[in-house]
Every structure is written in structure tokens, then in C-alpha cells.
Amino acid sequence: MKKGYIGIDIGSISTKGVVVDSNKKIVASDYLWTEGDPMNAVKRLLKSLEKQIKGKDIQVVGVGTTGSARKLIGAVTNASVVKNEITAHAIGTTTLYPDVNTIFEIGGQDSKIIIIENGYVVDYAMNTLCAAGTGSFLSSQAHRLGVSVEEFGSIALTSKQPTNIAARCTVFAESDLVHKAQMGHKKEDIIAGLCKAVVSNYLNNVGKGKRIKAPIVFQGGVSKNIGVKKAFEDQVGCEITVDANGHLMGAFGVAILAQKSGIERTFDFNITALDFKTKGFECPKCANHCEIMCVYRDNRLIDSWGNKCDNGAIRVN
């Protein structure tokens, strides 16, 4: 039986997962909405992955988690590795593109830039509060303009004169979009202008002060938007690579890290039938007032975190 490794990248908007074999080949994958419930999202993801590898003679022996809910899902899945998104995306990308120097990543609610030298991360940055350069922003504007987000990129490419859209923040961009539409700007020009605005926002905020060098790989859900890809190429002046599995790169990277960890234990997909609950509280034992999070499986404590000192340490059963 061949060994397999699961990688899970779970964020506030979407949950991504892959199963890779010992040759780092993706043999199963899925991308679904988190819907504000990361544990149930992961249960749905695992059911999908289990169905895809059924009959392929694969035994999962390791799990890695990344993303905003990585600690929670790491506890639920008894993960071998729990890593931040920067490390996971860098490992996944350099595995497929060893010569990459710059990684652009734009997801549903966040974006990041990773600078690579000789295969190692030397610099990075992430967006903070503004969502003007993310997938959720593009989705809301597509809805406002009456087009599907899937059509957004192809419509943008038909524009001959993109409209200038204020890109400083979501509020300014939305009000400027309405104003330009009322002035009579064509829909395709407004859409192309939005793609350009997303790129300007990204480069002037997330990419500010960074040494951007080719080869460049663009990933995350927004990388599927060919209008945004073209806008990036116009502004940085070189061709940009978008991998077919670019939206899965964090999950792919953390699956590889699970394999490299050497920690192997048979993974039981039946955890999807178990009952997981979380409970948070503020520790009153010192001036830190740490927010402690506890995770329970069938009413048994399996993990906790958040304490900054031993006063808040909780003994796992």
C-alpha cells in the first residue's frame, strides 16, 4: 500500500485540501467554502478526499495544517505539522518552481508577498486591515456590476481603455466605481479598471519596498482571474506564472512538510463522525488575562492554547 499525506489550508473564506503520494504528486484535492464553521468545513473536506482516494491503494500516514484555523484543525486531525501560511506557500511553490524569486498570493480576505532567494524565504509581507485587493472585494464588485466573478477576467481583457478606479480602500473603490458608472464609463472598462486597482493596491501596500524579481508565481483564488494576471504583468513588466493548482499551494506545501517531518501514524477518516467542540475563556490568574482556547473531542479535552505563562496551562486528559 502506498503512503499518502494530507495537507489542509483553512481560512475564513475557503478551505483547501490535498492528498499527495510519496512522490509529491497530488492524487486528490478539493476547494470549498468555510462558511464560518472551520470544523464542519474540514469534515466535509475529509469526506471528499476519502472518496477520491478510495480504491487507489493509498494509506494516509501524515497530516499537515496551515491557514488561520491551523491550530484548531491541527488538534482535530492530530496533525504531524502545523505551519504558518508563509512557510506552507513557499514550500509548495519552490517544490514546483525551484527558480522562483517572488510569490504573489491573493486569497479571499488576505494577500501576501514572499521573496525567495536560492530556495529560501528572505522577506515577506501580508495585508493588514484593507480588503480592497482581495477576492471578496472582487466578488462583491462583480455582483454590483451584475456579472459573475468567473466572467470578470475575460470581460476585463476586452477593454481598450480601463477606467481609473481609486484603490486606496474598499469604501473609496466602491464609491468611485458607482461614480464612474454614473458618468457613463463602459462596463468592461470599469471591470478592467478594478483589476488594475487590485494590482495597484497590492503593489503599493503589500509589495511596498519589496525587491520584486522574476520569475514570479501568482497564486491564490484571485490568480484564476486572467484580468488581474494581465494587470500584474502590465505593471511589473514581465510574464507571470499561474499554476493550475495555485489555489491549493498552501495545502500542497503543508502536505509536503508533513511528509518531511518523518512523523507517521495511520490517519482514520472516521474522525468525521466524532463530535468536536471548542470553549474559550479569559484566564484570571495574572495580569496577562490570556484568552485560552480548549478543544474537546467527544467531551474529552484534547488540546489547548493561548496561555503566555504556566498560570494558564491546562493539562490535557
Contents of the next structure:
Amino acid sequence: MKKGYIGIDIGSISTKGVVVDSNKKIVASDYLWTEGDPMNAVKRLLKSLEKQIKGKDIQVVGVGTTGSARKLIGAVTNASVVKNEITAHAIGTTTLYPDVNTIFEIGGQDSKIIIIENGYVVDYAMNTLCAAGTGSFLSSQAHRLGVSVEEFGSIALTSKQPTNIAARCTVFAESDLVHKAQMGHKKEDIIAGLCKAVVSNYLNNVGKGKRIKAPIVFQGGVSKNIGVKKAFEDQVGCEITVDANGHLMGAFGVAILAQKSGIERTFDFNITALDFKTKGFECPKCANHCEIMCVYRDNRLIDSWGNKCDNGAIRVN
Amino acid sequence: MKIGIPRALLYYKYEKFWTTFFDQAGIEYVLSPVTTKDIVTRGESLAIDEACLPTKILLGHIDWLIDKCDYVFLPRVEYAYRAQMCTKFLAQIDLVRNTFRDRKIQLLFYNCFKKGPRAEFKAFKKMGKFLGLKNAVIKDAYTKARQAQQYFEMFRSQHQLEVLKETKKNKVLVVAHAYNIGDKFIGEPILRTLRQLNCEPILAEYFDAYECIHQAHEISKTLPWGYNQHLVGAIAKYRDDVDGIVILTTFPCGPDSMVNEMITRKVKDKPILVLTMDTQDGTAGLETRLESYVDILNFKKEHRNG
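What I would like now is the form predicted in complex with the partner chain, since the data block earlier showed the form predicted on its own; can you produce it?
Below: every chain and molecule of the assembly, starting with the one above.
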């Protein structure tokens, strides 16, 4: 029986999961919408992964979680590694592309740039609060223009003269877009302009002052948008790699970290049948009113977090 | 007569100085509690949108104090280390007086518009007279207070130098104003997270101000603000002794917005992380950023050691 490791990346918009074998090969993967319910998304994800590895003689011995709900899902799956997105993405990408120097990552809520030297992360930047929401911004604008996000990129490529759209802030971009549409600009030009705006916003905010050097890998949900990829290539002036599994890179990276951790415990897919509940409450013990989150498995408390001081600490037996 | 001291802004600079002065002069005072979310929320609703977070917090503290004392103590100081201070320190009295006008706020303050200790003593003398203190009492209390502050700062910086020398952990130079890093709401979560990640936070603020300012010119020769000179000088002086630099700033700080940009452009040999704090709650974004940053420090160490 071969050993396998699960990596789960639970983002704000989508949940990604992979199973890798001990040769770091992806043997199963899935990508689905979080729909605001990470717990349920992970249950669906695990069911799908279980189905895919059935009959392949793989025993899962480690779980790693990353993404904004990494703590919650880490508690639920009893993960051996709970790691931030940046490190997970960097590890995943450098495993597949050992000579990569720059990673662009645009997700639903966060965008980041990771600078790598000789296979090591040396610098990174993440959007400040203001430049957030690129992925979700694109999908809401696609909806406004009456096209699906999936075809957004290919429509952009048909444009010969992209419309100029204010790139400073998504709020301005949105009102500018509405204005340009009313002025009679063609839909494909506006879409291409939007892709350009997202890229200049990214390079001016997240990538500001960073050393951008080829080879460059572009990933995250938005990397599936071929229009954005082309806009990046136009502005950076070199070819950019988008891996077919680019959206899975965080999950892949954290699965590798789970393998590297050396912690092995047999993982039981049955946890999808267990009843997990979360309960949030405001701690009344001092004036900070911390929002404390408790996770229960079959009505037994397994983890809690959110307290700023010891008054709010809840002991887990 | 009871005086209320807000635990905000200059308190974090002059803690020992003020409390020793009032103790020695025999004046009763009450100190507002450490910043809580309630205080921040209260301050936010009192301040205009554009005010900086530390100013909002100050208003929250004064709101807490106003019914618990006869006078709220709030000095007006123009110079720090012989250099200009941010205008908010000049404006705070007027700001507070107007914000709390309906509640008939009584303010106690000293005005210090000139550089140097003589001017400061004169300002204290004037305030002491207002409090009905005798000349000799003022002079005695002032001298002891100055001394207490001096020893406090000296021991603090010596202790930090020892830690810097002995610790085996990742050393992170935390560059932040005293009223940001000392505040329970703004600075504490960052120090706690850094310690949880097995790092030793080294505070730029704790290093001797004049020694640092002496070296600040290596990074900028024309920096106008005294407090920023201190912090930038600490980077110039100690950058080789630390593994990385974390700059903590509050939104929307005017001086910091320029100085931080200058630092990130000029200091290229150490990983720098800039954290901008606002009233946002939830430490998720903060943790992700610090965790990834510390990962970089660890990668570097691993790499260096082969």
C-alpha cells in the first residue's frame, strides 16, 4: 500500500484539494466553490477525493491545510500541518518549477507576489486592504456585462483596442466601466480593458518596488483568465507560465509540507460522516469583546480561537 | 483635585516623567485603562473620519476619563529631540476641547514651544503654579521626574541590548511609534504573534534616542520629524544585528506614509514587512502576513546554514 498526503486550500471563494503520493505526484484533485460554508465544502471535497483514490491502493497518512479557513479545517481534519498561503504556494510552485523567480498569484480576495531566489522565498507582498477582491471583482463585473467568468478571457482576446479603465481602485474602476459602457464602447474592448486594469492595479500596488524577474509563474483562480495572462505578458514584457494545475498550487504545496513534516497518522475519510459544528460568541469577560469561535465534533469541543487574552481562553479536553 | 491622564499618545513617551512628577508633587491622578475595543469604538464615533487611529484612541480614553476626574491632563509639545513633531501633538488640546465642549471639559496642560530642558521646566513651572504648588516643590518634583524617566529609558535600552546579544531566536526589529507599539490594541497583537512564532521582537523605540538620531543621516539627511528620526536611526544603527525589520504604522499617519516608503526604498539588505493597522478587528490578515514573513526569515537561516 502506498502512502498519500492530502492538501486542502480553503479560500474565500473556492476550495481546492489534492492527494499526492510519496513521489509528489498528484493522484487526485478537485476544485469547488466554498459558497460561504468551508465546513461543508471540505466535506464535499473529501468525498470527491475519496472516490478518486478508491482502488488505487493509497492510504492517506497526512493532511495539510492552507487558505483563509486553514485553522478551522485544520482542526476538523486533525491536520499535521497548518500553513499560510504564501509559503504553501511557494513550496508548491518551486516543486514543479525549481528555477522560478517570481510568482504572481491572484485569488478571490487576496493577491500576492512572491519573490524567489535559488528556490527560497526572499520576499513577498500582499495586497493592502484596499486592492483586495480582484477575483470576486472580475466575476461581479462579468455578471454586470452579462458574460460568464469562464469566457471572460477569450472574449478579451478578441479585442483590438482595449478601453482605458481607471485602475487605481476597484470602486473607481467599476464606475468608470459603467460610464464607458454607456459611452458606447464595445463589450470586448471593455472586457480587455478590465483585464488590463486588473494587471496595472496589481503591478502598481502589490508588485510596487519588487524585483520582477523571469521565469514568472502566474497562478490563483484568476490565472485561468487568459485575458489577464495576456495583459500581464504585455506589461511585463516576457512570457508567463500558467500551469494547468495552477489553481491547485496552494493545496499541492501544503500536501508536500505535510509529507515533509514526518508526522504520520492514518486519516479516516469517515470524518465526512461526523457532525461538526461551529459556534461563535462574543466573550463578555472584558471590554475587548473578542469574537471567539468554538469547533465541536459530535458536540464535543475540539478547538477554539479568537481570544485576545487569557480571560477568553477555553480549555479543550 | 484629581487629574486624569489618558493612556494614549505622549503617555507612552513620558509615562515615568509624568507619574513621578504628580507623585512627588502630591497630586492625585487617575490613569485610563489599557485600550480596549470599547475605547476604540467610542473614540471612533467621536473623531472625524480622517483622524489617525492614535488620535481616535486618545478621544476614547478622554471619554472614559472625563467623568472620573476634575482635570484631564494633556500637554502641548512642539519639539521632540530638538526636531519638529507631528502636528497632531500641537493640535490635540484644541481638538479635545472642541470635541468635548458640550461636556464642559476642564484641561490641565503645559505648553512647550521651545527646544531644550529649560523650556520644559518653565512650562512645568507654569502648570505647577496653576495647581497651587510652591516653587521649591515644582523644582524638586520636576528634577526627580526627569531623573526617573532618564533611568527608565536607560535600563530599558540596556536590557534590550543584552537581549539582542544573547538571544538565539530570529531577531525582528519592530519599527513603530511608542504610542503604537505600546498600545494594547495596536501593538500588542503583533508582539504576541511574533513571540508565538519564536521570534524576539526588538523595539526601535527602546533604543537610546540621541544615539539613534546621530546615525539617522545614513538613511536620510533631511528627515523633519523627531520621532521618525529616532526610528530611522535605530534601523541605521542596528540593521546588521537583526534578521528582519517589521514596520508597524497606523492609518492614515502622515509622517509614516512618507518615511516608510523611504525606508523600503533605501534599506534593501533586510526583509521588510510593512503592516498598516486600522480599526479592523480580526487578526487573520495580520497572522498570515507575519507567519509568511517569519517563514522567509527561517528559509534564509536554513539557506545560510546550508
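For the two forms, the rigid core is made up of the largest set of C-alpha atoms that agree within 1.5 Å on superposition. Residue numbers count along the first chain shown, from 1. A quick note: this is a predicted structure, and the numbers were derived from the prediction, not measured.
Relative to the superposed rigid core, the position of the CA of K279 differs between these two forms by 2 Å or more. At D310, the distance the Cα travels between these two forms is 5.0 Å after the core is superposed.
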